[in-house]
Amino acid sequence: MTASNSVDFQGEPIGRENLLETVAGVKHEGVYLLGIFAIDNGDGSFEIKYFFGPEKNSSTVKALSILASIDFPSISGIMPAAKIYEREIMDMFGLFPLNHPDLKPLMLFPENWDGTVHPLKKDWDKTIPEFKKYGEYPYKKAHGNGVFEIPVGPVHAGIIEPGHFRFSMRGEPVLQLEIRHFWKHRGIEKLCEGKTVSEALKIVSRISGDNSAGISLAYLEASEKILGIEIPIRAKFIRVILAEIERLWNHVRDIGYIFMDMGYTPKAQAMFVLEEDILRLNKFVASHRYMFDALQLGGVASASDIDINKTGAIRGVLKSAGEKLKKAEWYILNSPSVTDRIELAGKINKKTAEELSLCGICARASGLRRDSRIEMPYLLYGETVQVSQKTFEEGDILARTRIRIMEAFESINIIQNLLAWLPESGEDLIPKDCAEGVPVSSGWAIGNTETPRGNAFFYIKTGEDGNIERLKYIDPSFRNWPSIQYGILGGIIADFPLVNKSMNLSYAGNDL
């Protein structure tokens, strides 16, 4: 069993009236949130499940669940980063959360959905509401002389994806901003239910597109430990190798991104130069440029596997990552016209992180010591591979942008180092029991990993019969989603679109 599918669960459903209790005694054990969910047990009655990530010096996932059939007690005065996935357990299944500070809709839009409709019950036969107006959205006003809204999507320019953003202003400072997304929603998890684990694990690799091998990889922690599959350590090496391919190569666009919305051409340039230098690699490396199906059940795609032509490509362009990165690097530290744009901007405090149970970079850059290679290990991280924690307290757009360098930099190493050890090739890249065919088996089972976005986390359970029965992922982008609206209080709306970059989250991946 690998750490992340390691959790210490309740068994039974407590009492949803020492919900509150229990949820305190666990946040006073210094847990954050990890997710959560509800399952139709398809006799009028759910279950809602809480996940908690580990205690500091432990790498154990705390879980509990309550039964519901009505309406549920809202755990958000607890942990305010309950709010979301309250609201989307509202919309999913039509459960109320009492006492929730902030309920209204949040995927099913009342614009344009019947809100008796509830997508993710047993018994909804996917029949798509009449295309009429059901209501209107309440969004939140700011009040007082001289406030007025400028609205901002959700088409934007470019090819940015769809998000609404409606900042509240007196003067310059932005005095609320609030999001609003689930513009593309495309019903993932229900899409998954009657799925074979191979079949569903074609869809969850493409929810995220530039996440593909990190998100790829949690929902194989999961499936694989249902079926009991053991990888071959070879395929460790390569799994590990392509997710921090990924991570540098997503930490380089960042970069640029960022550069770019500074105004500062050339630098971004450069770095969307080594941007397609590694998408290249991708493709020679894992047959797709995202990396689509590098991964399969049990290890990795024969077309995956590194041979002495792909190390020595690899080696190229990560010698030439490192020289450009130490460019950008000193640039930002070095220039004054740089730091004066990016220092003190988009803060989110340390309290402010905790709360909102942020995770990845957003969480690193605010002081939280959060990252699922290191809290709750997989694959070859922990025992081969050891990644050293880089945080900052500032939590402004420069200590995002300095962890993303610095992080970049040690998937650099970590790739050079499992290259020197790749065991010899010839070895089995998936069990031979894979080989001949999938195996069948029922339970359930977590998968948490790391991806360049924070922890991606599934929760996964098989019928009798092998398929899917249901299938939760909440991504990085979902739980680091709020936090934008803090980060740019204060400030003026010029800075959003850094604030925005210097997160970098999924609009895809949030919406699901």
Given for the second form:
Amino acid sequence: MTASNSVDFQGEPIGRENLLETVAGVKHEGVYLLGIFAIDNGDGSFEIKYFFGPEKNSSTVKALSILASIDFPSISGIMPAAKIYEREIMDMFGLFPLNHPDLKPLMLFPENWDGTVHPLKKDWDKTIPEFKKYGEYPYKKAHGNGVFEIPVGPVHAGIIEPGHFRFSMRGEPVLQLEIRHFWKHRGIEKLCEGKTVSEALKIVSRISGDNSAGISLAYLEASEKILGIEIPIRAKFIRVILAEIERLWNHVRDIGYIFMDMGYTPKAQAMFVLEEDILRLNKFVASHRYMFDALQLGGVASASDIDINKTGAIRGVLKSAGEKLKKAEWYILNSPSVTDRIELAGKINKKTAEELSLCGICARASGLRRDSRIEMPYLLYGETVQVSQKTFEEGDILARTRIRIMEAFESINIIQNLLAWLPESGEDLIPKDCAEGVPVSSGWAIGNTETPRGNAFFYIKTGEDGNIERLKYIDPSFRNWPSIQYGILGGIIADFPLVNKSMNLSYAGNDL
Amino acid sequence: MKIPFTKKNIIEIKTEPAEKFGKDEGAFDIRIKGGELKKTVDKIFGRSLFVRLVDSGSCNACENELSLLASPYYDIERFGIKFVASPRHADILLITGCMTRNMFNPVWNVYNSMPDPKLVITAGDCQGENPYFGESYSIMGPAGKWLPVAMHIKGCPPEPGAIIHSLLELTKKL
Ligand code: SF4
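Given the form predicted on its own above, produce the structure of the same protein in the form predicted together with the partner chain.
Expanding to the full complex; the earlier chain stays at the top.
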């Protein structure tokens, strides 16, 4: 049992009248919100679970739960990060959050969905409401002399995923930004219900294509705990190598986008060339450019075994990546036109980051030490692989970019070291009992990993037959999207693409 | 100013040296296929074919492949193909992703704002058999149910080379 499984669980659900007090106490200890979600018990009652990240110097995830049948107390007053989770519960289960500051539909749009149908309820008879307009989404309005709105999206100019951004402006500065997402809501949680653990893995690896390995690892973390599978050491090495290659290419691409959006095309293209190189390497190493289906229950697919040829190819790409990133770093730190553009823009204060329970790059750029590889170590992290914690206090685009570059270098280092120490080929890639047929077991577990964007959280509960009863996934983007609404305040609209790209959050993972 | 179409200003199509590792059919293909594609685009569309992409609910790997088409390895603009910001400028509507309920109206709006004549093509298995998300409550099924789809590009995701190849097949038929 790895450390990230250790859940400091209060056992029985606590009384709902004690919830606010308990949450306030937990917050006082300095933990942050990992996620809130509901589970249908099937007898008309619902369990609402609250997960909190570990305290300093501990890897224990805290958990609370309450029972509810019609409504539940909102904790958004204490933890503003809870807002979206509570809205999600209202959509999916029809439970009403009391005293919620900003209650409106989240994933199911009133423009096409009947608000009385809640798809994650067990007693939903699968009848899909007729496609017609049931209501109107209430946007926030800013009033005053000379205030005007700029609605952007859902379809954007360019090759980007859909999302709606509504700016309220007065002159140049942005007064307010409201983000409305979930255009791409695919209903993945419902889809996975009733599937076997390995069937659902295929869906899970396609939640957010560019973080496929990271997200699948979180899923595997959880499901392997339920099934009691011990992963062979060689497979652990390969898993970490794949995850770090993914981190590297994500960072390379995002640095490229930052150059692109500040109008520095030659450097951007250099990064895109490197990105394509790494994607081709992925295809060679894991037989898929985005590593879909490269990981399997219990280990890795035999096609992603790393032999001597692959080691050579990886080393070659890492070398050129190191050189190109060095140049990029030089430009970012030394070219005044670059630093001028991104310094101080898109600032997210530490306090805001704390209140919104941010994770990943966004948290680390705002001075929060959050990295699941360190806080809730999994696979080889924490022992064989030591990750250093890089943080900046500034919280601006420059800080986020610098962290990306540093992490890319670190990933290169990690991969090189692991390649040097990769256990003999010929060792198992999947444990023997797992190769013959996936074991069946019922229970629940959580899994946490650090994807290139931040913490990915899975809660999986399997039934007697071993099939998934409830699957909850929380994407790092889901936590971090609201922060852009604060990062852009007071800035000019032309900063928005840069702020957005400096975080480069996923729409697909967010919308599920 | 009208630039005469002479040998001189035909952009010579270069690709990066073929793969550094493993065998690859892609790189060579792109040079040949791209050249052919350019010829058909020149002839039929007067040297420019504008594509408007709409993501109707993908996992973003399809988008990543499409945006890489503009990177130096492929540089699809040299073949006269450009991804445009406005549907009003587009000849082709390219749809990726599995057409969610929430994206249904936006996709229609884009289609309706495109001037005639227009073509619709789809890319990615999400628009085909959709083995992963097909049964969901919030999926409306492939775009072909509502729109006249001229071609579907297979793959999960279709690789950039395959997209260029398919565009060539499409323009050849016109
Ligand atoms: S076809 Fe595959 S890569 Fe494309 S959006 Fe669908 S799942 Fe993602």
